[in-house]
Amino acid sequence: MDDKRNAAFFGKHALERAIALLFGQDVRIASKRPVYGGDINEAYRLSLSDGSAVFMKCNTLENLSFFEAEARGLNALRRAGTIGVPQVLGMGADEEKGFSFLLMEYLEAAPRSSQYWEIFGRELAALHCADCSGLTGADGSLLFGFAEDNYIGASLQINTPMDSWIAFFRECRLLPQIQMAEGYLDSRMHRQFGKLLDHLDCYLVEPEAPSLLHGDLWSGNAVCGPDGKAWILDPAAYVGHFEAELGMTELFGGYPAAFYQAYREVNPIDSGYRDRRELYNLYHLLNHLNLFGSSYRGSVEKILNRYI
């Protein structure tokens, strides 16, 4: 199955022509279940009739970028190999029934490891430390972005390669969003906005390297896999500081300590990024102020109001 998996089917009965091409063609589906937890997709496992399984997304025709996108992240990540990523097996569209899907690996529930935690935060940090030249552009250079825009959770999420990193989190990050927001933000809070722009260089710094990032890390997009370790879904990936990332981990709650600790074994953590870490979350809760509405104004405030 390896070499036709990713491939992509479009026409009648796209997904029955996914299922017999990866798994055989006496193979169908033989019954499908909802599997909850996301608020963008419907998302299913499908129990096919040799008696294996697999996941799959669905959403509406124009929503199939959705899929190509994530499927391009979770190709980049697996490639690391550094820790569980599920297998993309394919994609398409069904012009006739109205939808779009991806295929991938069904994880089957396992108890954690002992070792959860620590092996999470050292396999991140590989990640981390992992080479991602190539991933923003054929030539192989090391920059910062993507070779393709993707998706933050429903919004588009701009990957523009630049050499710089905080020239990328400004032009790529930090401004759409707050484009997008223009009208949740009074006068006071576009001032501020303007002089952190304006001033950013003044508080993050450039990493030593570039890093390969999932790039939407809340506790959500981690699950236990069936080793018993955790695997990474449903990213927003490219190339950034790894900081970046650490600041999501920590934004609704954050992992416990020994996650925390283990990663620094294995990739250190500068003494200054409890300073810039709100900055790098600033973005989320912008975009969490677009896609949900007025309630995450405060929080984004508060952040504003920290540095500005």
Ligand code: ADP
The other form holds:
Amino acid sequence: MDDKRNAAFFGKHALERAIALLFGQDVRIASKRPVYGGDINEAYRLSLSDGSAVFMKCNTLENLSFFEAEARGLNALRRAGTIGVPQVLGMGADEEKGFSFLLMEYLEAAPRSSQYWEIFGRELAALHCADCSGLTGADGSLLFGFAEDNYIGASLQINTPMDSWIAFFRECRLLPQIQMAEGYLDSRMHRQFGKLLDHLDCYLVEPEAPSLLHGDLWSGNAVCGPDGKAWILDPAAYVGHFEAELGMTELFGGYPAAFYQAYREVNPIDSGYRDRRELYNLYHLLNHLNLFGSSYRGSVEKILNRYI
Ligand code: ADP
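Mind pulling up the form predicted together with adenosine-5'-diphosphate next to the form predicted alone we just looked at?
Everything in the complex follows now, all chains and molecules, and the chain you saw is the first one.
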């Protein structure tokens, strides 16, 4: 099946043709069961007539670009080979029935291993230490960004490759979100953002080396896979500073101490990270403000007041 993975299928019976190519001409979808927990797409466990199972996300035709971007992110993370990432099987759009879809390996739930958090911490740190050359462009140079733009939730995430992390975080992370949030900001916040962007190099540091990041690693995007270990899902992958990823893991509650302790053993965390993490999370909070509305304005303002 290897060479058939990641193909795109279009037109009449695109989904059925994808299944037949991947699993065999006689294989059909026997039944489908909804999988809940996502916030953008419909998700299903497809049971196939040969006894196997496939995970499918689907949405409107226009959503295909989200699935293509998700597949690119999953493939980059999986290629690093350090942590569980589901195998993308295929994608496509059935224009006649009016839906797009993404197919991937179905992760059967299993109990967490006793070392779940330690292993997760170590494997994420190994991802952040893995070679990420070539992910931002064809020439293999080490830049920040990603070969293509993708999405953070439902928002466009700009990944224009740059050789400075601080410039990248300013131009491709904060600035687009601040521009989108225009209607939520008063004149004081405007001034504060202006100052912050002008002096970002007083607050952030360039990493020793770029890291491939999952990009949206809140707790719902890591699940226990069939091996009892953490598998990461639904990425907004790009090459950046690993501290931005750690900040996101702490944004909505954080992981247990065992995770961070194990992480540090593989990839040490500078003590200055504590002063930087809220700035990294400003990006995600601005995105939440733009996607979900003014209930996130207070958190954005609090961070601005802390720095400016
Ligand atoms: P959305 O794109 O809508 O945010 P998610 O990626 O969060 O969707 O996935 C929806 C649900 O499906 C979540 O509960 C998630 O844990 C589960 N899920 C995601 N990928 C797989 C997979 N490969 N196998 C099994 N369950 C999965």
